[in-house]
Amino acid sequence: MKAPALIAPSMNCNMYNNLVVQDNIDKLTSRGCHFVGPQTGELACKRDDIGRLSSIDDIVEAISDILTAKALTGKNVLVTAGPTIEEIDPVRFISNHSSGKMGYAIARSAKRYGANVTLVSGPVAINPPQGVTTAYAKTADEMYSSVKSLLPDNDVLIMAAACADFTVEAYSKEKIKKGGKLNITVNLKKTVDILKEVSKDKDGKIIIGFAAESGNLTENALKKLREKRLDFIVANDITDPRAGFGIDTNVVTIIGSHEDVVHYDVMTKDALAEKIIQKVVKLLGEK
């Protein structure tokens, strides 16, 4: 071929579950081409069976995969994304805004790349990543276990979820009321810092982190970057409406291991993600 051919079938499912046709596409693909879907769901004849049409949002995933160099082929990138809970009680809790569209969108990134990406998402309403093993943390305490224990097998760390900086000192088993209080104190204490324990012995990996900020951008993001021995970190200032949390785009600051500032202008969060896994790959030849 002198193109790569991708086919989104689309049929009954007893069509599909056919034999010859079965046999039909092990043919196709021994030959190069490449498949997507179908997905289960309502089909035409109102049954739920494998049958439907993929999205368009896998089968545009799915070409850009094709077409994207496959750089990271046989690297394990692990990538952390989301928000982490904090319970206070039964219903109520500590968290932040975080979407977890940053860190999904880096970990589909990696994936197109050719890399084995392990995700590990805080509590998010996002479907995750085709072609990418997910796991899940509730809190900063879980997140900190997952990543300690996935992180020997792994190249790359690239720490994009906003853990909760704080949890509540002595958790209620019972819903707190209000009574005739006019306050209620909640103390609270700081939890793990993950970048931190991990990068201690880094044992040649490449760890990249984040920082939100909502003053002294480049200040804030150079100590992070220093205390926490990281290949690079990248910035945002929160109060930027287009850099937010939440939203589809960002606003950036990169700064590299020997102190290299980067500025971008406003850009999607897909956009960005390629570019952080072009400086990992990056990276990852000059060691």
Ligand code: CTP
Given for the second form:
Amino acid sequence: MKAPALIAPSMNCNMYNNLVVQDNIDKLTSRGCHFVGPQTGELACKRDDIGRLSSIDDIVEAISDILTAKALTGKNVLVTAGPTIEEIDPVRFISNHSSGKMGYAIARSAKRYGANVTLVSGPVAINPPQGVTTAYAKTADEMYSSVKSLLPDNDVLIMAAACADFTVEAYSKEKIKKGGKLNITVNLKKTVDILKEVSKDKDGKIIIGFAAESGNLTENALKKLREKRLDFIVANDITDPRAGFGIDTNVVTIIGSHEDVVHYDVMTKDALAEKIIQKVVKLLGEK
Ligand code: CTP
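To test you: the structure above is the form predicted alone. What is the structure of the form predicted in complex with the named molecule?
Every component of the complex follows; first up is the chain already shown.
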């Protein structure tokens, strides 16, 4: 073959499951052809089964995967993403606007570079990335437990999650009734700063953080970089409409461990994820 070949099969489930088709898929795979899908879902005959063409996103991802040099083969990368939820009572909670898109893009990118990727995700409305081990954590405390137990097996931690900084002091098992009250006070207490805790003993690991700021971006990000002993920090101004929550773009400043500051133009979260992973590849190469 002169160029890599990717096949995205789409057919009725009976045809797909037929031994001859399966043998031919095995034969093509052994000759170096790549496959994406098919997916399970409603088929032309209305049956819900395997045979649907993969989504365009999955096909594009498979193409990018094939075309990316596997510079992270053998490396284990842990990524966190999304918000956390801190419950007040059985119906109410505190959370934030994080969509998880940035962390999920980083997980996909690391996987494309050949890493074994584990994603710890808060509650989000997007699908887990293909080929990535995804675990879910609802609260900041759960996220801390997951990161703490998974980190020893990883070479890199990228904390893209927007963990809650505060949780309720006392969860109410009963729904808090409004009764005749005009005001209500909910006492909050600090959650664990996961990055700060785990970077106390870095043990040669590369640890990367984010900084969501609404002012004094560089100054605040530098403070976080130092306090959390990061290899680099990716800071964004959340008041910039091109860098806010839920959208597909970001505008960032990246500060390295030598406090070198680089401002970037607006780019897609996918492009930023790739940039972050390329920096990780470089750092691992320097170790
Ligand atoms: N982070 C963390 N544990 C927390 C809160 C945040 O590990 N409990 C991580 C985030 O994942 C991010 C970095 O710390 O990588 C910075 O998060 P950010 O919300 O920007 O700042 P904070 O450190 O929480 O400080 P502040 O809210 O005062 O800006």
